[in-house]
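Single chain ahead, written as structure tokens, the form predicted alone.
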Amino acid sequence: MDANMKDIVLKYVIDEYLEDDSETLTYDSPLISGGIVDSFSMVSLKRFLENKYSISIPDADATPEAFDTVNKICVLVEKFAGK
């Protein structure tokens, strides 16, 4: 998995969805189940990923489980980046 991609996704989540920097996020922090990313935010995150990596993520694959950690998001992106 591309470490650079992980850092880009993590930075986006921190910049867009955290109120302050007091919370430390890791690649395995629960984003959706942890209440950091909600369903509306997930849509904007999906759009960001599609634009950044020139991919299309089908709605059926854009599940809360697939978007729950930075690591899972990167697995999802890589799945469609090779197509």
Contents of the next structure:
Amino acid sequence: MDANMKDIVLKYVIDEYLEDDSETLTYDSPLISGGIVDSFSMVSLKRFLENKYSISIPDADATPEAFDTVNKICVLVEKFAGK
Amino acid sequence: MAYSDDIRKMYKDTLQGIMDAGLFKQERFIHSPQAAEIDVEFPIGAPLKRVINICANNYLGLSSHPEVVKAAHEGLDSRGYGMSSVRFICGCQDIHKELEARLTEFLGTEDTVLFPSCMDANAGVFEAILTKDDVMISDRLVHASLIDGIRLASALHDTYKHNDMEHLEQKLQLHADKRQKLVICDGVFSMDGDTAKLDEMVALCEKYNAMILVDDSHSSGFIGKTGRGTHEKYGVMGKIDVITTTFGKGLGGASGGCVSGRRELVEMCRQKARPYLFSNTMAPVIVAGVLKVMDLIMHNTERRDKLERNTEFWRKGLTEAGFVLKDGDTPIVPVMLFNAKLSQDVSRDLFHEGVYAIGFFFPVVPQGAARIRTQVSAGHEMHHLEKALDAFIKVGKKYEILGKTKAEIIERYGN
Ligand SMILES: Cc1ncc(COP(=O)(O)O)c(C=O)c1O
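For comparison with the form predicted alone, would you give the structure of this protein in the form predicted together with its partner chain?
So here's everything in the complex, that chain up top.
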């Protein structure tokens, strides 16, 4: 997997959702089940990925589970980037 | 019997959970008209106590103003009690149209439509003017009624960090491909008392061809030199596409709300907004009262000027006493206590000292940001504010929080 992509996604999540700079996140931190990203705000993350990687993620695939960690998000992006 | 013992038990347990978490809301009964001083029964069954009210949205002190009360009486006599109909069937009187025209004039907009409340205005406006091809971009601290309205709409929803213009610009870029973009904020934010930077926001909206909606419920009648609202304060009158506001706060305090703004957008609300189509509008008696409020403030700034002076005194007094406040210059002055229990204890002790002010804590405000939200009124005389300040200082001393920083208060009481 593109290591670069992980860092780009992680940075986006930190900039977008963390209000407090002292919190830390890893590639495996639970984002949605951990309450960092509410399912309402997933929208901007999805749009960011779609724009950035020129892909389209169908709503049926944009589930809270598939978006729960940076690692899982990158798997999802790669799945659609290959198409 | 469908309401079986099991069903009852489930709800009882849920309520008990709310109580155990210390989040159960208990009403206090007021036996007098709303004013700077009120007679309160608290706890239930206790003898009445006369206290200074410093937590009402009665910004202009008009809730029980004799001229407003008189006008309401006259409205009741001349237009009756109820309309028994929604607006578009047979529920619209001449005075409803008159009030809409006065509001359009006052707010400096193109047209206005009344709603039963501002909650209803916010619930109806988004779905009326947007479709699934559009996007709504809201400040993360907007009022609950805006959030509910946003949820009812089919347009895409995204947020920006509170008052963060750089983040808002990123979002406008991210959603540039959407048909319409609507930026959404409160004019004055109800929990923090700070204001949206409408001058910068209007500039961004112009740059990205977006519309802007402002809920000015905590501003209409007193923010800005002549009290028109946050758009006046920031010099952008005529540039806000939609203003929603309430008559349940500064503008008489009874109830009712409106959507005011671009002619076509207001007309879309008349055609499509569900609370307008399917719920009775404001009763004639209240319309008559708000019309009098408009008379009192349209060309006279005495009340909002007095409110400004009172606010200055109150903020200065609390600051010099050593309380931690949220920065700002509006009549919403949050005294920060951080810890939920401390906010409850301080509120209770203030009541003993003759001051009615309520503690707010999670989930109404973020975790660790508990506070007493004080609200200044033009109905307060200097002796009210001096007495209230003395009470705050006495209670502040008791809990040894005067002159302490946020970190020191949290260290002692937790957050
Ligand atoms: C910002 C804001 N908008 C709307 C409302 C709702 O107003 P109304 O009482 O007219 O429904 C409130 C009241 O709490 C408010 O604070």
